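The data below hold one chain only, encoded as structure tokens and taken in the form predicted on its own.
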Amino acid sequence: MTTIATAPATPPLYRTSIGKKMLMAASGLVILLWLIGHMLGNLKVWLNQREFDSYAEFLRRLGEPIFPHTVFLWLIRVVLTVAFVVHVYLAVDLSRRNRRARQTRYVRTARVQADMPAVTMRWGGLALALFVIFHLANFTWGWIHPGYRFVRGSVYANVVGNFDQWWLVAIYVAAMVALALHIYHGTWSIFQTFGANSRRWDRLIRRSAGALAIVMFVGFVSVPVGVLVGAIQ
């Protein structure tokens, strides 16, 4: 009797190294858009008090009265809470799998063509990724507040008393830094992975990110650091 060799089954999409990159790049498109939008909601605060509150209480109230009071805001939490454990998990399995396609190792070690965005990316990550645990323990929970107290819903009188220290600030415009270059490069490589990126076209994306980069790095670091100087009171 002939056996008859059957090919091997294609795996799925999402199991291949293509499809993680897709939705690692997915959830970083998502991650992003929030982050700008947060930019963007934070720079509010140099209006006044009443403005930076009322905003506020605004995303509190989102989506009535179709969805109850806060409902849809913890919809979009919750979104953003599968789309950072997504990308955590793809980041670190994708490096994974890199180690194990090394058949040996360099011997010579330097990075021709990684930039310092690049190479910083894992590390950048792991920083960003305590960040978000500290930044929810400091504004959110109400766990962290030295020097001054927290009180739930009173957003600007919060920051205020966040930022009037130095340690705190510094600790904010570090992660920032890291932000900034998480962004510039992981911006970049949306483009590649979905293969929007071509030699033409590679170095106005590298720029636009970088720019992008700036700019957020800018913005987010404008608020801890006029609170510092007295320019938010």
Contents of the next structure:
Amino acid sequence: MTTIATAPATPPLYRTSIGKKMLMAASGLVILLWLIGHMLGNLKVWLNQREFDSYAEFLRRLGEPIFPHTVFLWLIRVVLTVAFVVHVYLAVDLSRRNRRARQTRYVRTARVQADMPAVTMRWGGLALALFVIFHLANFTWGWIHPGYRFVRGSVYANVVGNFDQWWLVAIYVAAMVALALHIYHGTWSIFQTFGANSRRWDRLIRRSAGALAIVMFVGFVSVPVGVLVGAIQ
Amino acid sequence: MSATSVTGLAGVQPAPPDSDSGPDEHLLDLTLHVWRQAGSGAEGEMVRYAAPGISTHMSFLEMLDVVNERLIKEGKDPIAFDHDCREGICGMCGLVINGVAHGPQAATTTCQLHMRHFTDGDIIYVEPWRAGPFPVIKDLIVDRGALDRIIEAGGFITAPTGSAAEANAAPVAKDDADLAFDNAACIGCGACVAACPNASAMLFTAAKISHLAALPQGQPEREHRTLAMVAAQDSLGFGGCTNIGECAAVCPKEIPMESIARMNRELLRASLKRGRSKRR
Ligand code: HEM
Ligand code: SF4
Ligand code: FES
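With the form predicted on its own in hand, show me what the form predicted together with protoporphyrin IX containing FE looks like.
Expanding to the full complex; the earlier chain stays at the top.
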């Protein structure tokens, strides 16, 4: 059998739309793994003030003695920032390609099977990006602290002070709804994008992604709601 | 292909025994809103047509034939639409009917969709496939040559022509043959592109790549085929996949999302292999 003699050059993987999706999936996975750790760490608020504040201190000591104080924490932050930048850059890049491909819109549109999480990735992702900035301004930089005094390092007191206000709780709950939807479609998509999905495994992967989304939602939301109803003081 | 897809020859196959396909003929009075566009550069618009007295036994295309005959008698320009075999095997037909590519019946081409799936008084919107790489030629006819360009990039095997090779010379395991056949069922209609919110051709390309990667004849060009076809669909201006699945839901040949996952896997494999051979 002869093969094509002059194979034209093809672009490297990361230049193809599929390769870009793989980078989105990989960066999404990095963020997701970090989010799982973040959620589990937050649950320590439920123990007591000392446990939670010492957890925040533990993060700064993480990796010692191999890494100096807070270096490992900074390493995580750098990796996470890179993941966010890659994820958002490619989300914009791919979305622009996708919009260009359908310039004339249908007069009538109908969805046959597409579920809500799948079609809200763009707007939900944008909402999450805004939320991440708000969240950092809220608890990391301490720029937004309505009705209480923000004290750097007094993580427990800041959290309780913050979520004594119902409208801040509402913002966090809404953001976690967006997060749960993004995690559901995103987690399933990781398998699909890397070619690890098949008819046989699809249902199990979808259900597991759904279970993960629910666990993440409940775990994250428990803290603001717990403070609001007075279970955490 | 599932046993329920109605792809047989009309009139040769007995009518399937489902309740809505019985012998009772009804006449429907319908209202159509059809996309009319004089040519590829022209502005298009939806035009309303009354379509009274349409038999439930007609196919969707036969319904359009009747509407066109009436238009011609009135001295008007008939609605241009694509079709050829009218038995669900050629992939030429394709209309977006009430927002759904190939209309409301799953696993069915437009030509095999029958009017018994509509009810009296229905308002039906008929639009062409809409995608940047599929420019409208006239009314409901689009140029799907972009799919041919993807095939030309590598969707074939390079074999010397001449007498056919002995069929049993290259044994194929049953599972592989089934997988290849399921994917070879793609008729290149382009409904997947039409239905995708991103006008992506991933399902089409995935079907071709999956088909040939499953067979011994497809092996020599396996990696190059994947790399070249993926590059072609990108450069032709199709969108990317966002794992929504509307393509598979409208595909008349029920090509599954699994095929897209397989194409992704094939691309990863081809890229890794290329990386290794470059370093050597
Ligand atoms: C920072 C703001 C964010 C934006 C603007 C954003 C946007 C997007 C977009 C547009 C997609 C592609 C959707 C699709 O292909 O249907 C996507 C996929 C994904 N996102 Fe995000 N996202 C953000 C944050 C996050 C976060 C916080 C996580 C972690 C839970 C995450 C995890 C994922 C995953 C795993 C995917 C799937 C990648 C794939 O398609 O294989 N994203 N995101
Ligand atoms: S994959 Fe299905 S919808 Fe797409 S071109 Fe092939 S037969 Fe048509
Ligand atoms: S006309 Fe051939 S598939 Fe419909």
